[in-house]
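The chain that follows stands alone, in the form predicted alone, written as structure tokens.
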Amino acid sequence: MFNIKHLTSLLISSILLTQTTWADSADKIYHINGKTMGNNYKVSLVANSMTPQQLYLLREDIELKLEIVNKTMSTWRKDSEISKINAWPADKPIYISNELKIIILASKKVEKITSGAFDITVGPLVKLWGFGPDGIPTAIPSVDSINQVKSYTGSSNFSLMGNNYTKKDSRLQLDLSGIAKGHAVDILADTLDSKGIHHYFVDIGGEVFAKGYRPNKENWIIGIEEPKKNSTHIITTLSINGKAIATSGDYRNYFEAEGGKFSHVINPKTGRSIQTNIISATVIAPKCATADALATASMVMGTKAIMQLADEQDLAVMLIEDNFGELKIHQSKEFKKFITQ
């Protein structure tokens, strides 16, 4: 699960290097772990052999791959670039890094193949909700202020050409808390490959992409824990070998007013909280920043919707419903092919 709150400063701790070797394999898993975006990161990888030199060397590359995500995305951060463009004022075009050209073209992609559903200008609907930086959500905002708000969210209210980027109002303003941590998962296996490790895992906060083997020549398995609270119940094993996985849910984060529970994934539409049965979405794909906006669509999307999708595009993706305590889990053909038997 993640949203805004994990998208603080970076954060350097001391990193655990270990190794463990397979029986009859002379291969070893090594092991670099650390925090980002309010999350622990883990990178696994298979390696005949690596001294602590080559670890080091590589867990400094890694973190500075993270840093620089955090100084392009980071909304908590007033020096990242997100919140240059942010203060930005309307109808006056400002240059954007390659980094952040690619992420926001990422998401243009995932909105419209969700016809709306994920929209990285929700941030202003998220934070009247009062699900924003330490907001407290207390009570359901009125027609007027939503449609208020509405009226300056949704990607049309910004172009970008090339590398330039203009709002056509100076409030609208981009959060990628929904794709960030995919994206630095992504970044993450990029560095890996570059430098001819291509047996690995690596894991962002639960979001994760997977290459290759583990030392006993096996793909690699991730469980999925049963979306309750305190619960450490798996509830499906994948086999993963070059794919990425990310899972959005509300069944931490939400609030109750006037009857109803009212969940922090906001319909970008209809500027609404969406309420749903829905406490779970996982989704695989090729990319992880592709599987985490995903997964945020799906919830605000519905059930028939998005297992509609899935099925007209061969999309991977695992609902879980809570209907009065009772679960309901919905996996698409696609999502079934992972499944470990």
Given for the second form:
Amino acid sequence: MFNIKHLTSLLISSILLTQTTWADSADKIYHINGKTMGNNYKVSLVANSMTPQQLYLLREDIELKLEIVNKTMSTWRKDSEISKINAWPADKPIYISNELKIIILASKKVEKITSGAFDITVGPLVKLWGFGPDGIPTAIPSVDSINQVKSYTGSSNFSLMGNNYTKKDSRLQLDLSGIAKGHAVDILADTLDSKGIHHYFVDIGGEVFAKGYRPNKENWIIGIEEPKKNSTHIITTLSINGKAIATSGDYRNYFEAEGGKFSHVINPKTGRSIQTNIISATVIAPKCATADALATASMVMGTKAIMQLADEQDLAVMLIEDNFGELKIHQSKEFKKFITQ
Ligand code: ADP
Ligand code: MG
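Form predicted together with ligand ADP, following the form predicted alone:
Whole complex next, starting from this chain.
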């Protein structure tokens, strides 16, 4: 079983390519580990036999695919395509890659479903709150500065016609951090599929896609840990086949000021960092990009709105609320279908 929140620490391993044989099966499980987007990644795949050379080549391909994602959508890299379009002037179309177009369109889809809770134009607000690439969050910005920055956020401030991207305000900045990790997981899953590998588990920093079976011919089982520092208590275990899981939580990336806890997730409507009693939101979806973005949006929407949406749209959502030290778990009908016990 893989424990989502614990995964990162478990997987920090100097062994890049390892293999385990199951006693009663000819299938073996192979692991490929590495680093991307400030996280560890892990690909586990089940096959009858793979030579070290084949594994080496597969790892090279995985690294290449991750490099393409980063070079396209990392705001943390000055030479990325997203950094280039963020520095682009207003009212002058710029031709963007298909890779970037696909992720912008996927983001806009989630923006629509979530009534604007997921919004990739929050970049300047993320910076204002000190969570951007060059920021250190320390204090709460003034209402005036929030309103000023908010005046040029919102997806009506850019257009995408085919591959032509045009900003209406030069200060508009796209931030794909809320969806990029999930998208990278999808890219790795596609890569494995295209090589005829159909039994695998891909994880980037806790965003997961699992398909097929483990060497014992059972589905991949994923344990969701209690989202608390040093906790290893498993809240629920999920059986996943051909689906992605993403978790969003505020206990890793936040700052405390004036008696409050401020998250790196921004409510696009208020321009403010969210303060919520939801300590984690987990979403299961066919694509990891969607799951990732919906998990972030869940934190913004709050329990009532996201659980209602989950019911209406058959979304698989689990929230964990911390009500003054007492944890309360909400699971949508669709989510319950994946629970194993
Ligand atoms: P989490 O796992 O906490 O959801 P993610 O890494 O998925 O975190 O996304 C958080 C990042 O997304 C932030 O650091 C910020 O760059 C960006 N972001 C913040 N608020 C929003 C929002 N409302 N919509 C889209 N992206 C956001
Ligand atoms: Mg997310």
